[in-house]
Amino acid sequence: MPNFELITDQDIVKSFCTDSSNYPGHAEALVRPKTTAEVVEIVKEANSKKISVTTIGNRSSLTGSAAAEGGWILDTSLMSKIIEINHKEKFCISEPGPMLADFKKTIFEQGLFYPPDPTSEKECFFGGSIATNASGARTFKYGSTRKYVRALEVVLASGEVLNIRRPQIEKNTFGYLPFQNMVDIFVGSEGTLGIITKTEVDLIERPIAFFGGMAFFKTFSECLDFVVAVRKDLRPQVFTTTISPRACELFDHHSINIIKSDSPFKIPENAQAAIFFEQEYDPNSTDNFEKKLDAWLSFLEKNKALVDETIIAEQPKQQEELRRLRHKVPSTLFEEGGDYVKNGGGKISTDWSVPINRIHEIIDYAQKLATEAKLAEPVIYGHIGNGHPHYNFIAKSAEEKKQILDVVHKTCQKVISMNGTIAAEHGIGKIKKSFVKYQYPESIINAMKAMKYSLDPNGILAPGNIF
């Protein structure tokens, strides 16, 4: 007879079957380990039985990645300590189950910082990025999850427990490179190879200040320009400038729209686009406010920004306005799709990337297969800086969805082409399994295959993701 507390009351178990992608789930039962010795136990029951274990954080995930497709749920939220937080070696251990801006603000607090901020960082669990290898609006300076991933303690399907830890050595030719550094396996395997237990993470410095801003233009075009610019002037041979963003986040005209009614600053009538950014700086330094705004300023005039236009928040209350402002669009797009998906509709979201220099490309070509199928004009906003950004269709009946769907088919084929990827941030879960094809040949997805199963033989581990 197990130890642990199986739950079957439908009531409870129903709650918890599916995430924000609004993918539907189902399952036969809820478990909730308080420890590494009950998952290990969980998963030794539910493999005898060949049972299906879908472990989830805060269920914040787009992609389906969250819904159950039958068998156990196992909840982390009970696995919610931080374990420790060491000041001298700049490093932080943690169970998957506190809430990803919670821990954060411990972490400041104690005058350190842990960089990667998803726009779900108040909805998703500490655990839940690390397995989704999630990244956010600082990813353009600080990179995503992985890159802070230390050591793991992860729970295979047979039960083992597996202590790895990122090499620390210089020179390594000892197999093939991915085992070389086993950390980067689980790091976004999004459940499917185990069950991460423990994580324990890089910090760094707390910046002392930063400001934040949005930097509007009179075309699309030109704002685009501004980003390609912003990254050519940062590549050390051409460093002209002392701007160095942390976040380059960008506006179409639709997502504008979204947040000008509910802003607190004045957004100009004549603007097509815009630029959320973040840059720090050092009062106590030359390399201080009035330097960093000064060359920000210098910057945008010459890349034909509307300067006088821009809006600078220094204060802490001005900085989380324009934080909420950027994070109002998705939440805006995703209660309108919402409202649709009972008639088989909803919010399809990209999340493609490309190579900097080929954005305009892509997205002329993006808009061009929309125009075509006589779509409606899809909201453009996100990561630009990295090449990210996200085009958010409104589809408001299954039919509509199709064309969607066909469309963002083709444009993710184009995107392979010009050596970008289909999933920049969100994973691949359920929703986007078939788009594998395209970033992968049959005889790589087959080589995943083969890992996965022979680590989970029979299966059971977060069925449906990825493949």
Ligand SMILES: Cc1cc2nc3c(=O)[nH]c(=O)nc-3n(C[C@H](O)[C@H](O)[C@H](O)COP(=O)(O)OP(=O)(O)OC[C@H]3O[C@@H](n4cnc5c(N)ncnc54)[C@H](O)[C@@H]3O)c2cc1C
Given for the second form:
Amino acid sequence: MPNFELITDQDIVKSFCTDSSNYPGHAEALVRPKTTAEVVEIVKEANSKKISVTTIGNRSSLTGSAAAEGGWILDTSLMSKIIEINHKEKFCISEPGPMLADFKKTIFEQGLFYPPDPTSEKECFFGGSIATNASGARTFKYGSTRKYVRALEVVLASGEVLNIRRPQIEKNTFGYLPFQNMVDIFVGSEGTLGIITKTEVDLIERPIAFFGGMAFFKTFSECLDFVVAVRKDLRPQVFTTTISPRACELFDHHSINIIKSDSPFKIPENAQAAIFFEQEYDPNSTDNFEKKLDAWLSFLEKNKALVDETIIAEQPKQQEELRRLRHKVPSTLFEEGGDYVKNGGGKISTDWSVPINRIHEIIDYAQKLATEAKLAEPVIYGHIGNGHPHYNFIAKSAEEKKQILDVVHKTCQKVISMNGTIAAEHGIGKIKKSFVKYQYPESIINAMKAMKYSLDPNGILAPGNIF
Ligand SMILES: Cc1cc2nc3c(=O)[nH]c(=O)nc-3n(C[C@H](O)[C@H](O)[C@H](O)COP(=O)(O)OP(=O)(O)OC[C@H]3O[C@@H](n4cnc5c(N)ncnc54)[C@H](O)[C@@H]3O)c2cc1C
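Structure of the form predicted together with this ligand, given the form predicted on its own:
Now the complete complex, all chains and molecules, led by this one.
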């Protein structure tokens, strides 16, 4: 008899069966381990009976990756201990279950900083953000989650516990590159290769101070020119100003309309696009608030922003308000899309990305396709500084969903021809599998599958994800 509790009450199990994509999952039972030893026991039992196990964080995934396709759901919420915060060597070891925002707050209150900041940080677990390699606005400066992961404890489908660490050597010629650094194989693996039960991440010094801002533009195209100029300016060889944003996020005119009624800040009537930015500074150096602000205002002026209307948020409360407005865009669309799920429609969001110098071209192309298909205009917002805007469509019916997906497929093919990716942020999960073929040839997909099935021969972990 197993020592763990198998919750089979369907009223409870059903409430864990989908994620923020509304993908319809189903499962026979829910398990809620508290320790790695319990995870091992659960997985061994499931593997011996060929029962699938879908691990869940807080189910904020937008791809159906956390929606189980049968078997057991393994809920990580009871594994929520932050085990060690090491000030001297600047790292933290934690179980997967803390809410990411709480995890970051605990670290911040101790004078250190964990940079990854998905917009959903108040809705996702630390472990979920590792399993999806989440990124966010501050990825512009700090990179995505992967960069911070030093070591992992992972339970494989066999029940074997792997303890893996990012290599610390400077040279190595043994083996294929991904295997030289196994941490990177598991980060972003969407629950398909193992269950992450412990993670050690790098921490950095807490930035001394920052201000937030929102700059407005009379045209969408001028706003994109601005972004390209920011990126150019950041290249060290052509460094011409002292701006060094840690975030550079887009709002198109639809996104501006979403935040307008709820904004404590004045939003100019003639704005067709906006950029949300954050700038760190050091009050005790020549790079102080006034200097950085001056640099921003002159940079904005040079690049055709509506300088006088720029919002600058210096106080924590104002900064929090700006970030709340940024979050309001996806959460509003999520709710709006939810209203049409029963008609076979819903929200369709993209997370493709292209090299920044192709951004105008891809946006023009995607807009042209949407217009030709007579679709309602998408809402475009998000991580433009990384060449990665989110296109969000609301399909009111199954028929409209089909038309939108057709446009998204064509856009993704173009994205790949521009050396982009179909999934810069949310992974593949279940709902983006039909796009995979555009990015990699079949031989490479088969090599990935071979690795998955050599680690998980019965295919019990997160079936239906990626492949
Ligand atoms: C409003 C909104 C905004 C969002 N903004 C962003 C954003 O800015 N950036 C971004 O990257 N994402 C964003 N997302 C998507 C999502 O929030 C992230 O992918 C998040 O990191 C998922 O974490 P989670 O705990 O909810 O994981 P879940 O959704 O529960 O799971 C996601 C995947 O991870 C696997 N998994 C979870 N925990 C583990 C574990 N311990 N071991 C192994 N596998 C595991 C699951 O099997 C699944 O495949 C957003 C979502 C919403 C709803």
